[in-house]
Amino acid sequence: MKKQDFVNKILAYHPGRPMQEIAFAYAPSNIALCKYWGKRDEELNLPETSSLSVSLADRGATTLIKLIDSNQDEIVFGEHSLSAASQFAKRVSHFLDLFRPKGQGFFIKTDTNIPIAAGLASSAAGFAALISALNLLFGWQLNNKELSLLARLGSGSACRSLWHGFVEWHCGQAQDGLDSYAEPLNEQWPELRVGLLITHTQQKPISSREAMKLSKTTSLYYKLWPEQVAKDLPILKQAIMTKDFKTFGEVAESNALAMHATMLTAKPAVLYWQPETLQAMYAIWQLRAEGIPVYFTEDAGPNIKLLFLAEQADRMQAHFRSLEIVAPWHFTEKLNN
């Protein structure tokens, strides 16, 4: 199925005339704990495995959006415009193609407070909030669900970014893909931090799709990759479930690890890491051998995302002095008071 009729399949019994001159809605980025690493079906962006993230509550993207009558998008990120030649517009534009009234272009404009392109989902927040954009725009009034399945054409992570908090992706098994989009775990855990130690804002110099699909056809470890997965995210859910700590950050320090030693053994090999990496890889062993609890993760990019509990803050401040620690379910009481 190409991309095209999957829309149209969602979309049958919804306008496709603008209901609102203009329309904005934000998304936050989220962090895979169970990684999402291996397509399956390159055209609907279905993945091999499901996955498990956790939201990054007030950090991520919000987008504006209108129409507009030219025959060129105009796109704006930051105080930025961009030419329709860079690689994110044509990215976002070809994506947009898919809803685009006949004769009519987009101006978006996108601001967001995370690094681009450095391993912290910025697609998968972008692509999530111009979705929502665009339902209210349209007046499509689709569900989450529906959302999310969409997104998933954008960028697949922007799946699990239509939610705060836990959010898992079902991997699915139908070739029409109907059955792979994320929905929350109804489970929360107000004492997690995420620390976001940025290392390095540079743009990465290999996408996370193509270093994707290179782990997938060259690496001799990639065949191992679905039997970690099985294995990790059950554990995963019940270590949330039961808020096991330890087993949440050993589990989800593993998975990321092994994420990268299929990256590590394809060919080429495709490393991510800085010395900076390894330097705050190291630093969190040795914390944890002197006893105090904190974990790592690590998407395809050098920042790495500590997890610990509310109690060790201040020590994880003190120790990574550029360290920003993200308190998820803080910024989703707000949300709801």
Ligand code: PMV
Given for the second form:
Amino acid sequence: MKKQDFVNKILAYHPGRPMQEIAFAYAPSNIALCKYWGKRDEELNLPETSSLSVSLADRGATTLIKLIDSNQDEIVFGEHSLSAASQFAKRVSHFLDLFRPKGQGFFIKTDTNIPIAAGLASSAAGFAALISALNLLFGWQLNNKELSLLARLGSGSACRSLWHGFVEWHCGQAQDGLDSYAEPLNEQWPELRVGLLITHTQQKPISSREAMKLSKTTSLYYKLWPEQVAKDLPILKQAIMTKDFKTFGEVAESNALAMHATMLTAKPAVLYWQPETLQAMYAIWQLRAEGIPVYFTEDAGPNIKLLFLAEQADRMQAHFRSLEIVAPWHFTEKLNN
Ligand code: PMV
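Switch from the form predicted on its own to the form predicted together with the named molecule and give that structure.
Complete assembly follows, chain above in first position.
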């Protein structure tokens, strides 16, 4: 099935026409605790496995959108107007084509308070904010589950950025992808903290899309990945329910390392780690050896995310000076659910 057919199917019962001149939306970034790595359908962004994330509260992306009488989109990122030839603008315009009224362009102003393309899930927040803004602009009145299905077409992990808190993306089985959407977990963990250790902000050498494709098609170890997720996901959910931080941290860390193992064994190998990444990993393992409960996770980029509880916040800040601590259950941005 083509992306456009998928979109037409979802919007069939929500015809919609521009309801307001301008629309604005926010979506949080999310960090996977059990990763999405590998697609079973490249066109529809259907994953091989389910995944689970925690959203980053007020760390995310905003998008303002309006229709313009032009055959070209105008995309402003932060303070900069982007050239239509830039990778980012092309990706956004390509996504907008799925919803574009004939002969019209979009004006988009988007902003994020997380470094883009450094493995901090900025595209997830970006596409989730964009689809939420389109929903308001066109008056589709889609619910978050439907928005999750559409956000998925922009970037897989974006389907988890429609909610705060813990969110599970069900991989689904159907060929048409209508059962592959995210849903929030009915669990809270207000003491949980995510520490962003941002050591690199430059563009990553290879996109997650390419890296997961390479892992799936060339690594012998990728065969084990679905098995790893099938084991990790229920343990992680149980640990969240019982607030068993040790198990939670152990599984999240080992799941991230297993994902990186499929990259290391790809041909050619993909290694996002930098010397500072390893330094941080050793520092975390040293703290654990001293009895301090702190774990890490890492996505398709060199930046480590620490997982710890509020009682360790001061110690972590002292140990990792540049650490930005996010409290996932402390947010001011309201989402539309
Ligand atoms: O949604 P994408 O295509 O940017 O892929 C995200 C992949 C990881 O961030 C590494 C894992 C995840 O589940 O978010």
